[in-house]
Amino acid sequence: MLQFIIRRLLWAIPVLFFVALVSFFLMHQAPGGPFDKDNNKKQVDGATLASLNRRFGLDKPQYINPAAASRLWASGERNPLTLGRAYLDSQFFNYVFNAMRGDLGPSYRQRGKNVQDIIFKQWPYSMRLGLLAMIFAVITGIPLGVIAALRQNSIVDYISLFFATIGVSVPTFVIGLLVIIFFGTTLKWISITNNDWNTWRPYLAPSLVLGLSTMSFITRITRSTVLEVKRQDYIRTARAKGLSERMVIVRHILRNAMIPVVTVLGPALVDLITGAVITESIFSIPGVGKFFVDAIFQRDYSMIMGSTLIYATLVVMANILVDLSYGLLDPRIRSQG
């Protein structure tokens, strides 16, 4: 087991490096920069722009710096480590080296603030929203899927599939607006302004909106896997041995049917926590997703890179935890690992 964890962690290094490389490439393909002129704000003159680029290292080459290495070589430097550092003295590799030390850099738009400080300050809001959405999705989606599969082609099956299809098909922003109009404006059940996001109560409506799509997906995949498992030969054998129907469902059907469900729960939780941009915007939640979108429009390079790396790290860790949970559900997988 320990070797498996170490192997997966080592594989995470090239994955995160590739994510950083792709994000950096796409980020610089967009026109403009973090200090470009904005007609709605005070203009930045050329000398100030050059000074800002030099201060934040944006005047250096994007990927490699052969000119710096050539200058050192011409000056008589022959140390390969010194030449290598000069060759990699670029925007991308400088950011990667700093990120490896836990420094995600300063925000180019929010003066005097580091990226990690901004993210970790707003992180609790997104975490609460994502966790509540996942709890709703799991405690609702799995029972609905199981009941629909055990009562296939019944009215319960049709109703659960109907709501699951609605949850997957209707966009989140439409559901969010309908919830605000109906429950906030008409019935006055929820507050849509002046919410204290340091308490749990204001998160109930946004978490239901955010978790509806995941709940629908979990319902559908649970139903399909339970239908597949209950037709297996060992299920008929368990019934023939005289086991009660409850024991057959709990110990044999559910335990084997949960493996595909667990596979999607880890990435789904990370997606709910980090991808709640629309929900946070609709309900004015000061989460990290809103800052990530603002950073994209403002070309805040360090904020974009830092957020992307943290998101990717969470996805990698979630996949590792999912793989470890397989052994708890299926002893055959544990013995093979």
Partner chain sequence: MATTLTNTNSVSDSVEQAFAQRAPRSLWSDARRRLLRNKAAVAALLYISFLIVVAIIAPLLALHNPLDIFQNNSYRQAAWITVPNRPEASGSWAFPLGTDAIGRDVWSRLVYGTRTSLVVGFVPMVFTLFLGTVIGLVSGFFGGAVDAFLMRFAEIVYSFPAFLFFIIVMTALKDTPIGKFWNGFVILFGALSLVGWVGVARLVRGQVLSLKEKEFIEAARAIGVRQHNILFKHLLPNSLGPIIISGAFIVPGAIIAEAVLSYLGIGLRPATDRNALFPVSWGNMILDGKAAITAQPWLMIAPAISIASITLAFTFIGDGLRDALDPREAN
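Bear in mind that the values here come from a model prediction, so they are computed numbers and not experimental data. Under this definition, the rigid core comprises the largest set of C-alpha atoms superposing within 1.5 Å between the forms. Positions refer to the first chain, counted from 1. Compared with the form predicted together with its partner chain:
- If you fit the rigid core between the two forms, you'll see the Cα of S281 move by less than 2 angstroms.
- In this overlay on the rigid core, R78 has a C-alpha that sits 2 Å or more away from its partner position between the two forms.
- A268 is not among the residues whose C-alpha shifts by 2 Å or more between the two forms once the rigid core is aligned; its shift stays under 2 Å.
Given the form predicted alone above, produce the structure of the same protein in the form predicted together with its partner chain.
Since only the chain itself is given, any partners or molecules it might have are not part of what comes next.
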């Protein structure tokens, strides 16, 4: 198992490198730059733009810098390390080298701040929201799915289908707004403005809103696989052996039905904790979702790179955990991955 983890962590290096390269390529291909203003605003003057580009290293070549290397060569430098560094004195490699040291670069919008400062300051809010949403989705989704499958076509089955349909087809901004109008204005159970997001209580309503669609997917997937497993021969064997119904469900059905659920849970958790922009916006939660989305439209280059790399790292980790859990759920799969 240790070998498996090490192998997968080594794999993460090329994955992250390519994610960085692809994102870097994409964002520089997209028209416009980080200092562009809205259409009705005065744009930054040419001299100022040149100065800003110098300040943030955007005047360097994008991928390789042969000019700098040959200049060094001409000046008599023969140390291959120094020459190589000069050759790679480009926007991309400078970013990669800095990122390896933990420096994700300056944000172009929040002038003076570094991307890692912003992310680590604002992320806890998104993390709390996402974790609560996930807990809600799991503790309601899995039991609902299991019951719906065991009592197929019962009222529980239809209720779960009802929530699943709502959760997936009514957009989050509608549900969020309805929650605010109903619980905020009509019942006055929650406050709209008077929330301290450093405490847990205000997260209750938004996490339900956010978790709803994940919950419905988990419910449906659980129901489907439990139905599948329920019909397998070994379940009948287990029943025939006289195992109690609860044992059959927990030991055999759940265990075997959990593989698709776990597969979904991994990336879903990453999506939930990396900032749900709509939920955060409706409930005014100061999380990272908005930064990550706005960064793309504002061409805040280092914020795009930083958020993408962090997201990719989490996806890689989540998938390692998912693949590990396959082995735990079904010992025969252990060799895989």
